[in-house]
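Shown next as structure tokens: one chain only, the form predicted on its own.
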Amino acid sequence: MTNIEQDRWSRVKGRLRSSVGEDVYSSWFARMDLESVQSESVHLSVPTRFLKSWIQTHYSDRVLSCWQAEMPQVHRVDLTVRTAMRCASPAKDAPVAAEPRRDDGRAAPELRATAIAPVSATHEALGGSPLDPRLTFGSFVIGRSNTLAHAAARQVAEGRRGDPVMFNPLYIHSGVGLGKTHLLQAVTWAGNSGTERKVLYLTAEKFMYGFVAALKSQTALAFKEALRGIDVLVIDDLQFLQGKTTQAEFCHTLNALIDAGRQVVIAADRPPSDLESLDERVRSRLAGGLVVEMASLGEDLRLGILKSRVTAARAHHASFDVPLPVLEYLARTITHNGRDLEGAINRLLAHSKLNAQPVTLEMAEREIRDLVRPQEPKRIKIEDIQRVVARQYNVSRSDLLSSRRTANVVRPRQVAMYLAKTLTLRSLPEIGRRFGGRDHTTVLHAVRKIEGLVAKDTALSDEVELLKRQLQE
């Protein structure tokens, strides 16, 4: 590199520092080196693919404009990852690095600073977790148990940069195989279908791995800045987030994004209050957004999922057909989760294709018998009933045990007593003692009151059935 080139590079770095600020410059550009300058192009290098991807995605135009301020004839900035074998200071007259080649000898495509990123390029550039192309809003089957979660996720996905955030964070929780990951990936696909917003999907494990790797490679500041530059951050399986340092960084990132008006979407297998391994500050911030539970799949929804899976299978196997009685049998007997339903369709497809036989009810009974799980009655505790009812009606457990007589507490308390009588073997006096030392006649009154209302109030009947399903999962 000549002295003239070195001087120009110093001035370009000065322009960059003034343009983006000292913190951003230190995070992203301090380790960027000038490799060569040609008539219309400049070749720069950075030590990691992560830095290269981030600079190309977010600062390529900025770098190019800084060079053009010094050299108006420059129209392209090439950025590559330098290897550990490269000499720290190449000789003055060293030839320009050879053009990168494919395995078949043809020239590799240029990495132009002005290139337009493809769909989900930001997601890939930042090391996002893999996305399943099947998990979109179009393939999501809506039912009573997931209507609110779907509507909230759709609202997030359709937002635009600069729009006010309606609820933040959006926190979705449910048991295994009920559609959390499907919704989160659908948000990511929809958000990345345009170039306006940057949407990143990460599992909690990938977040931990990325943070630890950044610490080891001394790029932690760059990692933090990358996450905080995201418009929509989507985190799956939050219950697996471990380690005090990682949790603290997650908390800082969460606060920074929410305070900056950026959207955060999170999924876990339990509500924030039950994530005992997480710091209290994190749980409090999570609970401050919209917390939505996806309940167990009803039979109608299971049937809808099965029909959609058969339709998807026909796209590749046009002759595949599952009679309606077989689908109804599967919906009635496979009750655990959606993954078992998909597994059942895959088995029927494989058996039908490999044996060249039509799908029959007898075949289905034989092929999926291990997916039909015995429905052993779950032992339900009064504490569980109090917790689930309190969450459903947005009151505290202490409210249910208190002597308060306001309407927003009396009805949930009566429902909880009713469920305790119908779902447990506890006596009326025992239930009364567990509800703040009440008399057994109070419990009996509550049970009869709810029994009478359920018989004529459809909305209350649905609420009670939903609570029963949640308790029996």
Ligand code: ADP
Second form
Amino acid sequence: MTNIEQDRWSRVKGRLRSSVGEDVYSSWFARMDLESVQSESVHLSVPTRFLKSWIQTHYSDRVLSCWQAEMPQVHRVDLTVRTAMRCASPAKDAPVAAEPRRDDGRAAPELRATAIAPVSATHEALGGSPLDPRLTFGSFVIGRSNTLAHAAARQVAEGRRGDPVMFNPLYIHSGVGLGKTHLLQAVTWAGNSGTERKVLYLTAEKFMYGFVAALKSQTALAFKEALRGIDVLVIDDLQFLQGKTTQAEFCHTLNALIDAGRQVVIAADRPPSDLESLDERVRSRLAGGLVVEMASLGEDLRLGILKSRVTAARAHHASFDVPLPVLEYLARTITHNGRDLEGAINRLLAHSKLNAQPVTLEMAEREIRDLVRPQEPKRIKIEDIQRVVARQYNVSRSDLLSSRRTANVVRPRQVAMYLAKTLTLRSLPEIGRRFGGRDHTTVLHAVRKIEGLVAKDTALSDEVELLKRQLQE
Ligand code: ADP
Ligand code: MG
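Taking the form predicted on its own as the starting point, write out the structure of the form predicted together with the ligand.
Below: every chain and molecule of the assembly, starting with the one above.
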């Protein structure tokens, strides 16, 4: 490929990145390569079928128009799957060819009621964390904020032993109560309801205690073997993984599973780069798969979740009914998270049972008063701060991270560190690390400096306010 083509390709990627945003770009386009350019068509490739079909259905126009901005004569973009793809290695005891195939072709997407008992029994025998039978794909409501995460989870759940692994690990992150556990357990139920694959769901705590207990009883080897004998490892709340030995073990397990083509699915309350206690290699391994964020639940989605909860409750309490205006009121007022939505329905149910009264708007208002919270503040990331500050002061993000000490980068850098300290929960050493590996005392100095200036310099204080507003909107 010529240099000109390479340059063009870089510019097209740049356009794509600014048009879809960093998160979407890194999830879907980071591994897209240019294969060739003809006069009117361009040939691109991605490593997986999933990426291909996702990009084709959602972004093909966007990709084409980014090319046309560089090369107006291009009329077609072909996207193919690169062949150098790692395939899942079939488990030793079950050669793929000899495996009984189910007649429906794909893995059954929905859990059948009869499958619940055996699934959870086998799952717990494997040492998995308990599963909640209500958390399935069937009860998961899809909305704008979770479409990507849901599609990816579904894809994982429907895979069969021996299928090529689409993306590994699948890493889902969001604030609390936005459906991570629901989605992970749905993957586990659906994956285990067939006979062919073993899906193990573990909370990070269970992973830790399982491992520590196994070490104590000298069966660590057996524990590792058991882990490695499964097809899909699902780990929830990874932010709780602590301790050097456990982390080292987690790292080994992760590498072993991924290298063997087994699927790993992870949820945490923050992106891999913010998992401060994990070591750099693990973080980058985690970031190397598909990282998807779930945003807060929109009002439509909240309404959908409430409806699905009522329907579920009615299975056991036929007389329970919540009029639509009440549901709409709840969806409008309880903005915080899915747990509070569930709590609200439970209260209405309890109240209407105990008092044998129908649910009314007045009753709902009374019952949920304490669930109404002020809007959850947006989670702000250090990258966003760096990006917004760099743009404001017309420097580049790498200037902020560099060791340059000229006035035009020192002040923006200090402002950015100050914002990182005041708008995120990150510690000083972590902030230092994210600003080009600076010492925590440097960060502290910057924070104090800006604090002092903001108190007396109104121009700077306005500037900082403006930046905060941009970040919080
Ligand atoms: P997280 O693990 O992200 O903290 P959970 O998965 O525990 O959140 O979700 C909290 C509650 O909200 C659960 O009752 C869950 O079923 C419900 N919930 C969240 N998102 C959805 C969704 N998209 N569809 C249905 N229920 C949801
Ligand atoms: Mg959870």
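Residue numbers count along the first chain shown, from 1. We call the rigid core whatever largest set of C-alpha positions still superposes within 1.5 Å between the two forms. Given the structure is predicted, the values throughout are model-derived calculations rather than measurements.
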Problem - Exceeds or equals 2 Å, Cα of I334 between these two forms, core fit - result: no
Exercise for the section: Answer yes if the CA of F320 moves 2 Å or more between these two forms after aligning the rigid core, and no otherwise. Expected result: no
Problem - CA of E158, rigid core aligned, shift of 2 Å or more between these two forms - result: no
Exercise for the section: Superpose on the rigid core and then read off how far the CA of F435 has moved between these two forms, in Å. Expected result: 13.9
Exercise for the section: Report, to one decimal in Å, how far the Cα of R397 moves between these two forms once the rigid core is superposed. Expected result: 4.5
